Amino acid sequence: MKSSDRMELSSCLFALRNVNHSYRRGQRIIPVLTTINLVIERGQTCALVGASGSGKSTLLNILGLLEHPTSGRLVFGGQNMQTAGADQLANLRNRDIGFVFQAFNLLPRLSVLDNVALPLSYRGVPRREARVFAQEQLALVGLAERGSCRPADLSGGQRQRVAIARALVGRPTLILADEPTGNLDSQTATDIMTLLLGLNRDHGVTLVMVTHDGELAKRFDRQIRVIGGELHEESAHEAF
């Protein structure tokens, strides 16, 4: 590798080179990303914009560690990826990466608190010291005093804010979002983006979302279209 592209690789959160991805259904492969170059800085927000069945989804839960490439090299802050174990990528996954998710994931069983705090307990946090910085991320969130109450108690929009609440409370480098305002209204959905784009703001997150929404996308720093497994990037500034 050159010089430049160590400098490069280093620099960058994520760095994808040359990667290809497919699935196979019997003895058909089926290609869904084909010689994608992508390179992420920390600190930006990039919108993945493109219609069903283009291979957006795919691309995000590459960069959530969730897939390997079928080819290609993937380099996430420094690291090469495709060396790492099951371990390092579930460990990586836990304190470097919070995901919000279309449908909320949230447990119905458990409260709000404990739903926040949850991936704390992977990492061994103490169950009190983990439902402190819990609290505190539902406070970021203007949730403070619904700590107790169960998920089905709440409105759609106050369900992702107790996502992306705990999506923060590992206080990670990255936060992936896959059509968070989807089942949300137009007015609930504005006030969600408002929240992640402040908390990347003020915070520094890293924010990359898969969105069908254009003018969402527009308040991105990036947009990036994924037309049939290849990416064709938009300037933000350019689309106003």
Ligand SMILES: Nc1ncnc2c1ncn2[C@@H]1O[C@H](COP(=O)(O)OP(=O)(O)O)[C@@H](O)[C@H]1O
Contents of the next structure:
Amino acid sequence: MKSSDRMELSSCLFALRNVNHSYRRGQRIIPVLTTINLVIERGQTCALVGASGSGKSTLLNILGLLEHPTSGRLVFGGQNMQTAGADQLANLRNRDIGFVFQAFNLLPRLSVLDNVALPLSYRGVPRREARVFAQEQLALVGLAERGSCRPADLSGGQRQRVAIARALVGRPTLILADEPTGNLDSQTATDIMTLLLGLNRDHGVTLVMVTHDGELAKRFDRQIRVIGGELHEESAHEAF
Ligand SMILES: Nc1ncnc2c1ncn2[C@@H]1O[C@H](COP(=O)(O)OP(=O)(O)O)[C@@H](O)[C@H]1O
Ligand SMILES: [Mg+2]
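Given the form predicted on its own, state the structure of the form predicted together with the ligand.
Full assembly next; the chain just shown is listed first.
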């Protein structure tokens, strides 16, 4: 390995090289992303912006190892994802990535504490231990007192904070958030952004977020716009 390659591997979390993605609808092939080249460094904050239907969620799902690109190369944490098996992908998703969605996606029948503990249960962490970690994460998002509530007892902003605690409980390297403030009023949205950016600043979590809101996007290190299936970036970190 050349030393320049090793340098890239150490600071680089993702590298997408000539990634294309299309969906098939019946006989038709619908191209969504074309020749995407993108490097995301560890600890960066990236906002993905663009019109509805431009492919932001598709790109986020590729980064989250939920969607396999139709062609091209995806390197995650120094490993080539093209040759990774389903088990390895599921392990990486579970250990390294926390997801936050617009619709919160909490389980209504579980308590707030058990919702947060869920990713640890999937890993086989004993329930009592999982609940201790979950309680710590709830405290971190300012909901230490609400663990025994059901999600329905909380406001939208509080539910999204629970979802963020759940995303963090496994100590991921990366948080992927798809319009996490899309269902929230603007003050609550600002508070959630402050929370996410604080986690990046204080804990070094890499953050990639889809947002419609240009003002929120300005608070990120990088703003990457998806237009016509291509990426456009107006900052020092050029997408290439
Ligand atoms: N699972 C799918 N099957 C077929 N088409 C899809 C699928 N997911 C997304 N698309 C299409 O891909 C395009 C990009 O979608 P998406 O990535 O969700 O855009 P955005 O998040 O920017 O609104 C849209 O035309 C959408 O209809
Ligand atoms: Mg979307």
